[in-house]
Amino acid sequence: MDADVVVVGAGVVGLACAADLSRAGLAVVVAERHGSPGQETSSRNSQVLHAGIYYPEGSLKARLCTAGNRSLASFCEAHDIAFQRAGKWLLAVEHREEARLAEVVARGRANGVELEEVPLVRFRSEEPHVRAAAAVLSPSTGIFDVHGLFRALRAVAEDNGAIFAFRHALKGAAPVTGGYALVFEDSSGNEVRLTTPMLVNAAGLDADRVAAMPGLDVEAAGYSQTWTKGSYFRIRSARRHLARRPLYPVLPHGCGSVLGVHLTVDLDGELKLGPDAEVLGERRQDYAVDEGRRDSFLAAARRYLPSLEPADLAPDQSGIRARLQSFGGPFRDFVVAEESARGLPGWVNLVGIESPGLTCCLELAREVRSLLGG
């Protein structure tokens, strides 16, 4: 099996890289430890097409998110992937939060995002069940079918000759003359060896471990990831009338985040709260949702949906994201790095690809192609 480039990981970013690199004429092999694409972070999220509001001006997250908002929407339309420009409300629930909301709006506009300050009388006519002191509309925010995106990206890659090796877990990588010698373990426990001149590390939760395999010092590079679990609670269908659009409250200064527990609306009009954030002490993919978190979700949501009752909430899904930024710590951008400067030419690391990585997936793939010579 010959490959010009091996992509490690078939989450949404790995799929996008496979589609883009194969379209450029490269022989691509995608190695994925699971039996199908998108089994981890990529499928366990809000399925929101973000606008690019919250990230520092000039950052990779800001630039790729605003571009991805357009390119991913176009891709969905071209490939018949269910998609809606649902928009979302940014909320100051209390008057003391209005200054924070103004900061968020200013940051979004600096990133080129369209934001509309809406009179309260209009907001209350559209969202009569929602409590807010001020509201701003982000019309370019969308929702889409992430599983349809997986299927379309895989189909594009395979149509261009990419090969997918599912249930192949990367166990080792070593620099050799002209590239990298890779060792995989297949579903039967057998070793599979492959040499490639180029590798794209899109391993998501374990991207830092893959980055370390050829000898890179991930601590010195600043690539160590922290696993953070986010749980969701759904609101029962009989209460779906409580909101027409996603609701994203801001929090006052000192709370460590511009986002509280927000509400999303899926393609069927069902409502979901989350995610919250729970730093995991060990790397274990436990996706159970603790019913004991209901009270904290209810308290957070009642700030802007005061009629919610405990019986309205039921545990839904959870996801785990790999963060570079510590809670309360300074902003950390995506890592998208070709590692020639560290003695690893042709090796590209994608590390810390949390939200808005889904929105940015096509743009991240273009960045990777550029780093590998276009």
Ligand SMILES: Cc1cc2nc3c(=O)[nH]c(=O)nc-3n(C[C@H](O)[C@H](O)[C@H](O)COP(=O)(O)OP(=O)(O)OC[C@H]3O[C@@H](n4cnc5c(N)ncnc54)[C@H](O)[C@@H]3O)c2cc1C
Given for the second form:
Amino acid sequence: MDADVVVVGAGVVGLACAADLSRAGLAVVVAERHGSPGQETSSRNSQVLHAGIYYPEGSLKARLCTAGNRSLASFCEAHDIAFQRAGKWLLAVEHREEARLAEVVARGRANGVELEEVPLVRFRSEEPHVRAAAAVLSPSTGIFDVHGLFRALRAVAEDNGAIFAFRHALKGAAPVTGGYALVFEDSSGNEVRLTTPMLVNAAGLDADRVAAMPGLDVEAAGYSQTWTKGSYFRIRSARRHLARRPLYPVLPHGCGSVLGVHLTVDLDGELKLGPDAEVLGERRQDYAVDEGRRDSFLAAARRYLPSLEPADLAPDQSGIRARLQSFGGPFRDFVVAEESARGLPGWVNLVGIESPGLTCCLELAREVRSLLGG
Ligand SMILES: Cc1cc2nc3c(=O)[nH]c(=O)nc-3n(C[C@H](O)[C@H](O)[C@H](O)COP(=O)(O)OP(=O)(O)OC[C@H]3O[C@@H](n4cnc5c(N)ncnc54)[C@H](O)[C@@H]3O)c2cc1C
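Show the other one: the form predicted in complex with the ligand, since we just had the form predicted alone.
Shown next: the complete complex, the earlier chain at its head.
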């Protein structure tokens, strides 16, 4: 099998890279350790098309998210993927949070995001069950079907000749003349070898491990990821009338984050709370949701949905964020790097692709293509 480029990982980012690079005429092989696309973080998230509000002006996250908000919406439309421009509410639940809300709005506007300060009378008529001291509408926020996105991106890639090698886990990579010698393990435990001139590391939670394979010093490069689990609780269907749009309360300074436990509304109008944040001490993909977290979810959500009762909540899914940023630490941007300067030409690392990675997937792929020479 000949490849111009091997993409490691068939999450949404690897799929988008495969679609984009194959459209540019390259022979693409996608290696994925699971039996189908999107089995890890890409299918364990809020499925929100973010607007690009929270990220520092000029950062990759800000730039790719605002562009991705448009390009992914167009892609969904062109490929018949379920999508709604649902909008979302940013909330100051207490008066003391209004200054923080104003900061978030200023940041969003600096990024070019449309945000509308809505009079409380109108907010209360639209969301009569929600308590807030101030509300701002982000009309460009959307929700969409990630599984439809996986199918469409895979179809584009395959139509352009890309080959998917499922149940192939990359175990080792060594620089050789003209590229990289790769060793995979297939589902029977056999070694499969392949040499490629270019490689795109879209390995999500293990992107730092893959980055280390050809000898890169991951610590020195600042690529070490920590895993932070985010759990969700769903609100029973009988109470879905409690909110019409997603609700994102801001938190006062000193909480380590601007985002509190928020509420999302899915394409069927069902409500879900989360994700929260639990830094994992060990790297284990345990997606069970701890019932014991119900009280903290309830307390956080009751601030803005005071009529919620314990019996309204049931544990739902969870996902794990691959983070470069320590909790409450300074902002870290996505890493999208072609590693010639570290002696690894043609090797592109995508590291720290936490939220809004889903929204940015097409734009991340565009960045990768331009790093590999367009
Ligand atoms: C709780 C939560 C909520 C989120 N909500 C949103 C949201 O609403 N909107 C948004 O824009 N973003 C959101 N995100 C972020 C978004 O989900 C991620 O940024 C995105 O899914 C990352 O995609 P990925 O392809 O990089 O990673 P993944 O989906 O994890 O894909 C990586 C793939 O690489 C494979 N892999 C790893 N190592 C190897 C190897 N050695 N060999 C072969 N294959 C390998 C894995 O099996 C996996 O399939 C959320 C994230 C979390 C955790």
